[in-house]
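Presented as structure tokens, the chain that follows is alone, the form predicted on its own.
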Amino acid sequence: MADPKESRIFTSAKLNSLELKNRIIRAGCFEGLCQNESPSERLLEHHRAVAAGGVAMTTVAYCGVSRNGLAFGHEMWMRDEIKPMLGRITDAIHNEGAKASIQLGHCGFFASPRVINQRPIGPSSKLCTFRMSFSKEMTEDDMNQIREDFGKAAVSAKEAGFDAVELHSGHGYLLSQFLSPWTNTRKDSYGGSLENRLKFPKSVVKHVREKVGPDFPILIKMNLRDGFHGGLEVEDAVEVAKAYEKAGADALILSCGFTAKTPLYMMRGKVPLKGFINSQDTLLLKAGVMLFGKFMVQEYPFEELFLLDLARKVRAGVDIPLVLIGGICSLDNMETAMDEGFNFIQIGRATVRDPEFVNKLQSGVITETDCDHCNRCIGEMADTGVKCVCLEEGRALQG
């Protein structure tokens, strides 16, 4: 068992010019705390608590680079009017001794038509069963606009005091959709070969780098595999990682899964079907999830370090820092990541369960999280915001 006093996980390390006090980053876990499409006081308090709990950097998620990139009405999108509140959030995080990152992305073909009041855009025209809507194939003008939106959003984040940005190129978001053969069936120079499918995502990374300058950290969340036949596989992911390294990324977060097709592949554990049903805002949607939820949200057994084997292949192919995510539950898991050559780790549910998880780990009070990966935190966040439902129920019983 690893000794926290001797653990490399609690040593400092750099991301570009940014020094982090340890190797633990709070993952970009969607919080559901941006009602009216804007950051809230509860979002501030959520990340302040996580920062106080000992992570080196916490990731605020999810922030759309433009309004047509939203999946829900309780997601924020980057614009001037929210920058003062974002500044308060970064100040609160900094006052607790941590750094702040923000996850920037676009939902592409699974954006909600009800929220954005228009037809979603994507690399190709495709039915999204998650929304029961058809996306519109993006034109060159669309791509130019979204590229500009990414650049402007990154600059705004920097102006609001964020220390880094995380570009979302995983989980079936827009950049990931261009990379995946399942969503990109274009016949022009942006479709077909992996080189072509990389063209637009790579141009976004390059543009963001130009806008934020050479010293500002850019992390990219990307898929090791999409999790289904016909999607992106790890062999292609290695080439994507190499391309992102050349385009200007400072670190890669190696994840998996497709929100609109394999949503729990990225997390593993139990399917909180009851929570998903209760969170729907119409009777028709509730009935749909009740009838078809088990087919739309598959269950994948949880294993510790469930992405390690795939991530090793990327580690062998690039030189920039890599962030391991997926089933990291204990100090021993973190030490394994260090032994395997990963520079940082990201955790999510452990800090939802207990914001003080990292401090307790470092002090030796605990050696692992007691989160049981029931995933009820994501099943019910649409109504109440992210929280450990089991913990709150236990407190209620004790009260």
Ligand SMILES: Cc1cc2nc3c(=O)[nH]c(=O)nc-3n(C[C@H](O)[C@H](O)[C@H](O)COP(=O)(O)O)c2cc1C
Second form
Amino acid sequence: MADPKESRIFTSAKLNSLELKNRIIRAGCFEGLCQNESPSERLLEHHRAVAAGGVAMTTVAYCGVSRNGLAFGHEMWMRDEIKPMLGRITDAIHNEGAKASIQLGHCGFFASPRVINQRPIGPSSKLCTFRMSFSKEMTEDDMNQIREDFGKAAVSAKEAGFDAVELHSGHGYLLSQFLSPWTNTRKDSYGGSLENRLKFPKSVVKHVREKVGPDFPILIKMNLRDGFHGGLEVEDAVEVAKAYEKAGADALILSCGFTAKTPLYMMRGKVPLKGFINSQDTLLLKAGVMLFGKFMVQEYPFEELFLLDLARKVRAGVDIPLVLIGGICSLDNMETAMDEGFNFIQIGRATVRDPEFVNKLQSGVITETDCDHCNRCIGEMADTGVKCVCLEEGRALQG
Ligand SMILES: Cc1cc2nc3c(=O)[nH]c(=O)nc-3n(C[C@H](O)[C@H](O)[C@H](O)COP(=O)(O)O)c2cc1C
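What would you give as the form predicted together with the ligand, now that the form predicted on its own is on the page?
Entire complex below, previous chain first.
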């Protein structure tokens, strides 16, 4: 069993110009705490607690680069009006001795028409069965606009005191929709070959790099696999990683899954059907998920380090720092990540279960999480704010 005093996981490392006190980053986990599409005091308190819990950096989850990139209510989108509050959040994180990152993205074809009051846009026209909406194929003007929005949002994040930005190019969000043959069926120079499908996402990364300057850390969350026949596969993901390295990324977070098709592939574990029903926009959709949810949301068994095998293929193909994510439950799992050549790790559910998880590991009070991957935190995050639902119902924490 690994000894926390000897473990490389608690040694510092650099991400571009940024010094991180250890190798552990809190993964973007949508908090559901942005009522009125703006960050709240509860969001500040959430990240203050995570930062105090020992991670080197915490990631404030999904922030739309524009309003038409929102998938749910309670999501924020970047604009001047929210910068003062974001500044208070980064101050609170820094005061606890951690660094702050923010996940910037656009959800493309699965935007909620009810939230954005318009037809969603995507690489191609596509039916989203979760929304029963049909997206509009993006024009060059749309692409120019969204690229600008990414650049502006990254600059705003930097001005609000964030130490890094994380661009969402995984989980079937807009940039991942361009990469995936399932959502990108364009016949022009943005569709077809992988080189063509990479054209828009790569241009976004280059643009963000130009806007934030050479020293500011850019992480990119990308898919190793979309998780279904006809989606992006790992051989292409190795090429995407190489392209992002060239375009100016500082680190890649290697995830998987497609929110609008295989939402639990990126997480594994039980299906929180009740929560999914509650999170639907309309009564009709609630009824649809109630009746057909079992067929719409596939269950994938949980395994520790469930992305390690696929992530090794990217590790072999690029030099850029890599972040392993997915089912990292214990100090032993973290040691394995370091032994396998990953530079950082990201952790989601273990820190939702217990924000003090990292401190407890480091002090030797515990050696692993007691989260059982029931995923009810996901099912209920959009309604009342993310939390460990089991804990709320009285299942005690260890340590
Ligand atoms: C409650 C919850 C919300 C999540 N929201 C996001 C999100 O907004 N953006 C994202 O990229 N991933 C999101 N994820 C996925 C996590 O970042 C991570 O990829 C996944 O949980 C696997 O890591 P874990 O096994 O350490 O939990 C979320 C996960 C959870 C549990």
